[in-house]
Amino acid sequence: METLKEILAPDFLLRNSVYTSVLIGFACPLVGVFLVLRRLVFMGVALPQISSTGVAVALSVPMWLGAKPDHAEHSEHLIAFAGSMFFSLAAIFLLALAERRGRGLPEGRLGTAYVVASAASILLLAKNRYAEVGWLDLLKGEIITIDNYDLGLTAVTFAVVLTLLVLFHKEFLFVSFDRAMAATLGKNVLLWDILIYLLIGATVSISVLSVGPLISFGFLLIPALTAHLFARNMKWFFILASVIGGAVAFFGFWLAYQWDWPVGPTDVVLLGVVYLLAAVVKSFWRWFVHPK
């Protein structure tokens, strides 16, 4: 309990890291629900890693141009966010276009994108003599100290994403569930697809920039998959996914701080344990209620 009191103290040194982790834990599953509904789980695996490649490219551009980068921390982060956003959106639209044309295997494309992006990210930063060591740590899933600017940028981005999700949730759900019916009723399916992809891209980009691809992937998909086991309707699907993500983010940080573990892997393993337990409980419940 002493550790919990220390973490909750207003003067806790890593309080911004806690706040950011919890924000990502609550927000990412809400976007992840749409990935599950659209059966784009593999895209949720690949996107955070592709986004991290955008970060690596953005940080390497000054070196390629023969100029020293601006080491002002806020400028560097804005450049990294722009690179992450560009790569995320480009990947989403290209993969969605390839899937619509029905050529090749979607899993093969996503798997290739994931492994190539992973290798490219490490190579780019390893060869950038100006890259901060913290960026390599971030790409490995280690949450570094987050300042007030990064916390504010994360909060504002998620506020915009969540506002749009609330305002247009009916349209997003309609085109996600039944595209053909939505088009028949005169809905601009392409417009709503573009908007939801923009929200997914923004969420992935800011998450990768704040906590790295490992945690981003974990919170995008695992809380949504866990909530899907129990949710009876879409309202509870969103609520359960968000609550699971936020709670695991906090308790994962607590455990990592208590036992001196890296936060990223701790969060993801804890998410996996929760998912496993939920699946076991669901199986026993089905057996108890509907025994064969």
Second form
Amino acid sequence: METLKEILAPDFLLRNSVYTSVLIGFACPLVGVFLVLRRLVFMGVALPQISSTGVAVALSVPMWLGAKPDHAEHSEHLIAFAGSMFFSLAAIFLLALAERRGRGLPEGRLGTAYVVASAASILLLAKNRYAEVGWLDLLKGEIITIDNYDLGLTAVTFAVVLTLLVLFHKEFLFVSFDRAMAATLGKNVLLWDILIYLLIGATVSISVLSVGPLISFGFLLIPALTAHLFARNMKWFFILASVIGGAVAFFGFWLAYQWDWPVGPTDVVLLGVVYLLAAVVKSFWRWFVHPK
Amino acid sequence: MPDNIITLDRLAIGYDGQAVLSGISLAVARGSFTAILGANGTGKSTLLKTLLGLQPPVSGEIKFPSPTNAKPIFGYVPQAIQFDPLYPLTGFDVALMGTYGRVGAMTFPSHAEKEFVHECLTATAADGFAKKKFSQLSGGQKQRVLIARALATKPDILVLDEPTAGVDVTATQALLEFISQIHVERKFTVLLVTHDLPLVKKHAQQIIWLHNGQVLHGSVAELFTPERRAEIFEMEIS
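Return the structure block for the form predicted in complex with the partner chain; the form predicted alone was the one displayed.
Following is the full complex, with the preceding chain placed first.
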């Protein structure tokens, strides 16, 4: 309990990391719900990895141009965000376009994108002499080095994403559930698809910058999959997924701080444990309490 | 002058510029009950998608004659089996989508719209299971919810794409009776894609029959002569 009090104290040294972690925990599952419903789980795996390759490319550009890396102020973080966002959106649009054409094997495309992005990140790191200066940590998602600016950028991005999700929830759901009906009622299905992919891209990009691809993937999908076991309607699906994500992010940080574990992997393992327990409870409920 | 709601003029339909059916010229009368018949692969779904504006015609024109020249509102009832069971939506949530054509972005359906949806669910005898998950309903129950959704659009034309697919015989009979009843009561134009010839004969007034790349259009009496019926049965068996 002493650790918990320490974490909750306003002058806690790593408070920005706690806030960022919880923000990601709350926000990622909200867009993750749409990845699950649209059966784009593999995109949830590939996208953070591609996004992190975007970070690597963006931060390698100055080196390729012969310029010294600028670690001052927040230019490095902004460049990384731009690269992450560009790669995320480019990947989303290319993959969505291929899906729309309905040819080939979607899983094959996503698997290839994932493995090529992973390999490209390693190659870029291997050839960048500035890697050790600091952005290797950024790429891995070093959650303990988050300053006020990074926290602000994360909070603003998620506030925008959340606002748009609430405002256009009805349209996003309609075009996801029944595209044909939406089109016959005059909805611009392509426009709504683009907007939802933009929100997914922005969320993935900002979370990859803060916590890295592995943890982003965990928060995108596992809370949504867990919530789906119990959700009776869409409203509770969103609320439950977000609450699970936020709560696990907080308790994961607490555990990691208490036992001196790395925060990101602790969060993901905890998400996995919660999913497993939820599945057991659901099965128990179905078999013994309310058998059909 | 007959009052037509849809006129097809030398229409060719297909995919990627390749026509599946061409030279389609016919008119659908306002308030009529028209069945679209044909074996699998004859272009029924393609014709329906083209009429609904979901895919462009290869050539020719689709006109919607009206004083305002406005496109009519289609109350589209797709096959219930096509919906992903992953969505935790209740029957009411699905039916409410019928109002989304009128409710703009950044606004939510009003209390009056929700009341209207309840009325639609009652009209289709779906109010009893509207609170249940859509994915857990039977085939016939899903179709009633989908018809309620189509009614909630306040449609000019009710378009049903094989609504009895995956529905048992008793429910099929009840469903077609119900569609026929609301057609009479609400004076909708009904376009029904189906394989069910006896039910077509009983309920439809006009038939669009797709067969061997040809489109025949006429009344039930014209197209259901013994010779034509033999031809249809042969088509269905083959």
